[in-house]
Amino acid sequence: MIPTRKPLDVEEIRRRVEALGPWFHNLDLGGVRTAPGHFLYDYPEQKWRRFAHALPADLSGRSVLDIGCNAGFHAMEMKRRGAARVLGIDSDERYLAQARFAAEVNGLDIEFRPLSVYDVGSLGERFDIVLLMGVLYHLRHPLLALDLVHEHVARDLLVFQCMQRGSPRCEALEEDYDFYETWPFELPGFPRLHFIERRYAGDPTNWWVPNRACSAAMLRSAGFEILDHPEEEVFICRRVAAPSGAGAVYPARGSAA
């Protein structure tokens, strides 16, 4: 539990929120604004405004995994829900610093550990919620990092959010295809991962942006039943069994020629 402290007043988290800065999360902490310029103006919570009727209101008794938690938003509505345990990760220590300041500001009980996705094994342990919020684009190995939650840390429920790009379309695809017939490959709701040299928006972390199509088909390729799409980029999952099997393992559906 988070010990009772006096509350910070104004004036002692605007200075805080200013040495751990800047900030990605544009969060209300005690009336302080940690991102007042942000580019998406009130993100991520006009964003989670858009979605947050489609998970359970009352999260009471289930443990939660929030991956690639930043400032620690979602984790902290997770808590307010009523999880007993969230646990938020993240590779970057300063987006922890910021994480682990929002929740003392607001009362909230939550952990936070320094770990990167392609890690997630070394926890040990399976979470009714496993949250991946706008973290595939990020990542040089994205269907990796899908097939590692499902193996290791999923046990029900998935919340994945991905920037995505191109056509909104999803094309109703064949099991298989000749060789010879490429013009699958030209449908615009065929799924596709767009890879990004260099950068995207400026940050060179931008990695992979897929269309929805692809979203939605390597989540299913990843072993997540999609149960709804309530938001464009947003689309809540169950775990199932892996279509190809042991995913993260090569060759995941044959050898190769």
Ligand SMILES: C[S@@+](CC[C@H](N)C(=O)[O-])C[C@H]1O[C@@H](n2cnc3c(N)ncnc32)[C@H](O)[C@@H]1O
Contents of the next structure:
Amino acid sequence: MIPTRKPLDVEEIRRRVEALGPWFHNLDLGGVRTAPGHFLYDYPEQKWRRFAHALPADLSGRSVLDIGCNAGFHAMEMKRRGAARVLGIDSDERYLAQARFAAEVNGLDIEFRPLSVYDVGSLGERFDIVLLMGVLYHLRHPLLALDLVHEHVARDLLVFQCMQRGSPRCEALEEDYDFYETWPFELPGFPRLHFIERRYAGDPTNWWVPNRACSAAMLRSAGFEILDHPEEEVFICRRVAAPSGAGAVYPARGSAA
Ligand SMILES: C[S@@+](CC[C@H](N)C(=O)[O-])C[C@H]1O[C@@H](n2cnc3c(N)ncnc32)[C@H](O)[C@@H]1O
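For the form predicted together with this ligand instead of the form predicted on its own, what are the coordinates?
All chains and molecules follow, beginning with the one already shown.
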């Protein structure tokens, strides 16, 4: 807990929320909604309620890294479960300012730092639980990000969530196919990553949207065993050894650093 300070009154919270906007996380800060007109309504609370049961209820003594933390909704939930240390990182300073304010209003001791997922190696630290939620489809290099998370910061659990489009099916595929066997690529449940050249949902930062089979396959390929899949977009994984030949080539391999 942050040392007790005089609680902010509702008018002051409203003023700060307005000044820090626009918000993506629709938080309830002392009765003030941060994004009352959110296109996904009560987000991320309503989605969180669908998979919160799949995460350990008691995080005492554990460390958590929330990558792409935005205004800190999940980081705050982790702290409320007793995590000893929670670090939220995001590439956007405006969201970090929101997160710091939200944590202050809620009296939660969480560190927030500006950092891209591509730079997690600079943290020099592993975390018991890493959250990578709603970030992958914003990346031009999604597998590189998963490889870096595996190589540098994940110690045990990875909580992964991604917007998905296309078929929800997952085909059982063979280990290998002959060069002339092209039919597997036509299966609806073949792992497929859809490239967005311009924008999707009005957002030019949406780059790659997987189908469900592709989310699962990319996680496995980066060395994350899927333990649970409590919601269609959410995967609870454990870090295991990466398949041989996999792994980030930058910056760990071929670098003098
Ligand atoms: C859709 S929001 C998801 C927020 C939150 N994790 C959630 O699940 O509600 C995506 C967040 O990822 C952040 N982001 C995008 N690219 C990033 C990068 N390269 N490194 C770290 N954060 C990034 C954005 O600034 C934004 O806050």
